[in-house]
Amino acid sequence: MDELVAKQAAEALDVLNEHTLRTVHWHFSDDTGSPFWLEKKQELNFDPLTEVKSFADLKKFPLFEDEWLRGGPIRRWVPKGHAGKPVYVFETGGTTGIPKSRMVIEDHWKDYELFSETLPEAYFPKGSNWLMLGPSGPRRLRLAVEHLAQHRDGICFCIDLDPRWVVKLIKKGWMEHLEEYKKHCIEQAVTILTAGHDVKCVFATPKLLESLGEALEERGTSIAEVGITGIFSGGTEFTPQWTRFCVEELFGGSPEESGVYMTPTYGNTLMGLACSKPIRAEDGYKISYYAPQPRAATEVVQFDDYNSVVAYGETGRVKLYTLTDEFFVPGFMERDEGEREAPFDLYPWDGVSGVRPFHELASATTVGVY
């Protein structure tokens, strides 16, 4: 690491720290803390309020378990110091059994603003128009992407998906079943596509911009023909295999050559979104992901012991933490691995490259439309 970008490392590290402190009397304190934060308070063998000094002072707490997400009342978690503002609830998994549930008021609208500032303006034009073609129903990034298109002066056109179905229709082994309702849903994108609504950005998982390429070239027409410049993506079917195919094959060559720019995100419902380094062919089309510190910060650490982080270029399992005043997470064991990468001079903190799902976990692991 280079003079400027550890000075900026470290600099970057003073700001986390102001900010989990900030997060963490917010969420502790008796006028502005939410309910199950302060209930919760009771159960610590420790005072939040005066013994958590740092970032690291997170590592008091116990690892938030994904079951408190499960099942309401979802008020619980409506901090006392936003009473009175509207809220939304976003789901994440419910295949089987109770989804988990997060509530939001504007983070999700927060986050996408600062990914609006990451987009380059010469693919992701201000005013243009978008397609949202992911998840809709109770999920975060419907609404999110809409705002992102709002934010940026455009309007969004969503199809309809419910990834709860695709993922039953995994299971069940219906495959004719997934391939028509995949058909279902490209055959939405492109109706949209050529209908003469100037199109120019769209978010779209993995396969289905894979299935959208494809179903373009049958038409005689390709991403690039039918206007689309940028595409914003996520899932962790990202693999430099996949983003080296979409550029050669289903772009026709680098942003330069094609005019068609792609940006890798990694993100959910409890973090936010971390933006990707910038993809090159040169650096074998690697995808390393960076959280959106201070809100939001992620480490790798050691298989066996979740409160040490594994050396630079390590493999070990994704820790979490989300800290907005919204909602707090300190500590959460996501179900995926990857690499530790060095802090650099667009995200001077660490990140993560080489995501997918956790090998203990990975055969239980149904990914669906991502």
Given for the second form:
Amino acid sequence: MDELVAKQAAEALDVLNEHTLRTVHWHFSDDTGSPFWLEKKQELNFDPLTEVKSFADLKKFPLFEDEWLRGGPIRRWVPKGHAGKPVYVFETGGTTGIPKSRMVIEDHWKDYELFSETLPEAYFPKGSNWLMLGPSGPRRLRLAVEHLAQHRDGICFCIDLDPRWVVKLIKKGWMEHLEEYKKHCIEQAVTILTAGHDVKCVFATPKLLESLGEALEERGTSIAEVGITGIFSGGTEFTPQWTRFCVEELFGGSPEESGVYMTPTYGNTLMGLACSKPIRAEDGYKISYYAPQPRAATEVVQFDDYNSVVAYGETGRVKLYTLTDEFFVPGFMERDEGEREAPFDLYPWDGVSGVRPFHELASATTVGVY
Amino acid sequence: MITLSPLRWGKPYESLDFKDVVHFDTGQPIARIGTVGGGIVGRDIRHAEKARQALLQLSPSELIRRCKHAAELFEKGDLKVGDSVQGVDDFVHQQSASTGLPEHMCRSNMAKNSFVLSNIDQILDCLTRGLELSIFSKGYGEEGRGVIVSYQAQTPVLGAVLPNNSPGVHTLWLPAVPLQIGLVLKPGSQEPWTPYRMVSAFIEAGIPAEAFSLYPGDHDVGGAIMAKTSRSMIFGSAQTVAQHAGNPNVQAHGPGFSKILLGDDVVDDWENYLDLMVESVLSNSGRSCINCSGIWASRHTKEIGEAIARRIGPVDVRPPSDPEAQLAAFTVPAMATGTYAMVQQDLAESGVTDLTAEFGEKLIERDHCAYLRPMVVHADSPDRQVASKEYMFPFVSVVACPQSEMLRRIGPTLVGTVLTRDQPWIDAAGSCTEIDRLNVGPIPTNRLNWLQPHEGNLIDFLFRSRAYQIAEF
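One more: the block was the form predicted on its own; return the form predicted together with its partner chain.
What follows is the entire complex, opening with the chain shown before.
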């Protein structure tokens, strides 16, 4: 790490420490905290209000259990400081059993406004229209992408995909139905893209993006030819190989050659959206994600000690922290593993690359759902 | 360590994603395979016609000549496979190390694949029922009795989602090449060796490289091959077969449920057939669809089962290089423990007896693999669940059933060996649609006559017989 980046990283840590302090005080103060955390405070063997002085002190909390998110009442998560505001609920999972629910007030807007700042204007021109090709329903994606489009003075067209039905189709082995459902979604997307709506930007999950490109080519056109210049993709695992295939074969070359730019993202209902370091052929299409610090942070921790980060370049499990005034997650063990990445000038804090399902859970996970 | 790369119409593709192939016993990596996703497969298959066009540049007889050369190279030569030169011993070691098959079984599967290719002219003669191959190449021709026949290729390429651990089944796709149909193969993640070596042998023998694609990868690659090719074959479980039942574009090969049926006229002399029964159950570690999983007779079933148990019950785990090794490892230990749990469930049913109980522990667990030692069970009626089971290790149920009920109760049977001289019963077996390959007389189920078409004739699958009329004008 060069000197300048080291200095930026130190400054970013200061910001994170201060933000952590503020967030903990908000969530554990009687007049602003949520019923859930105020109740939890009674079980802790320390006082968060006096004993959390930095981000590192969050390790005093027990790990956040996603089971806490299953079932209601959802109101117990709403901080008293936000009483009276309209509340959204977004869900994740839910193929079997009770889905995990997270209440949101404005975090999804703020996350995507921050993300908006990372999008290069040349490929995501302000005022252009968007297509949202992914899951809506109880997920935050539709509202978030739509807000992103509106925030950038555009209008968002939406196609729905129900990932819970997709998982069921896969588990039942109904692959023909799966193909037909995918076609059904893609046909709607192609219709929008070829109906004169001047759509330049797209959100799509990797699999749907691949299918969209294929469907357009079968109709004698392409992603570039229908006028798409900016693609924001996420929702499932990215690999360098898949990214290379997209850039080299589906788009027709690097952004400079093809006019199409893609940004992979990593995120979920708990954390928000982590952006990737710009991907380049020279780096072997390596994908490194950086959380939107200080609103959220990720660490890559040792498999046998979730409180110790691994060295740069080494492999560990992804741990995330959410530090907004709406939601507080003091260390949640993701179902992913990856390599710890060093800060760089654009994002002077730790990142994670090579994200893939955590090897001990991998066999039980249905990956690539949508 | 050898690196295998995907092959896109003959051109190696440097993938950025690699999967390790590991040694079944030590867990040490022995190869790394570059993988692709389904998107690449879909894009490439749009150009599949070029594969057939490349093969059509050579006559069927020339392709047959080159196939025979490829057979020799496959079985005896040093070949460029991935980034290494692979000798025969390398191939055998690698295949044994990743699949858990004893080395002598790898050699015998290698010989089986080579045999089919070196006798490809006779095999095609049999598959086509003696038609001139030019008819398939040109699309029509004279059948030999003044009649024009026409066979139209239904696909420029044959797709195949290949199995992980059964090197013998590759014989099924080999005849596509001299029929001028290209190949789009997804190699098994633990057994990439045969398709890679075979394709290398084909290319080395002068068959156009553009005819071959090899796409290692995850499930979406198999899905893309099956969705994008007009004709494909897949190897898997009964569930896989059921999933593709009735789909004319897919030939699904699953468990065989092969059986030996003893007629009432010979069953008192069952000892004469003991060797045949043991071979049918035990060969190739019981892994093949042609291994016998059921022996049916109206009487003496306990004695038959006990005699087989005495022969195969003591068979134990030996090192893969041991020429006497009879058992293949389960490279995924959970497969063995899961299978054993199912067997335990079978044994819990009243009327079912384990005849190998006295020969010690059946489930042998190691650090990275597991073994199941041979088992013989007795079922006092075809009503017992175990009568319709097949497992991936030497396992047979000896089922007591009156001869008069046998043919309507055996269920799907890939190979049926019927031991009888009772002509009406032989005729009934010939009419029994549950039996695919019928052996009348003492032929072990695992002994295939390669000059008889396997189930699902490849010609019927790849070509359509149709009318073709020509008038002079």
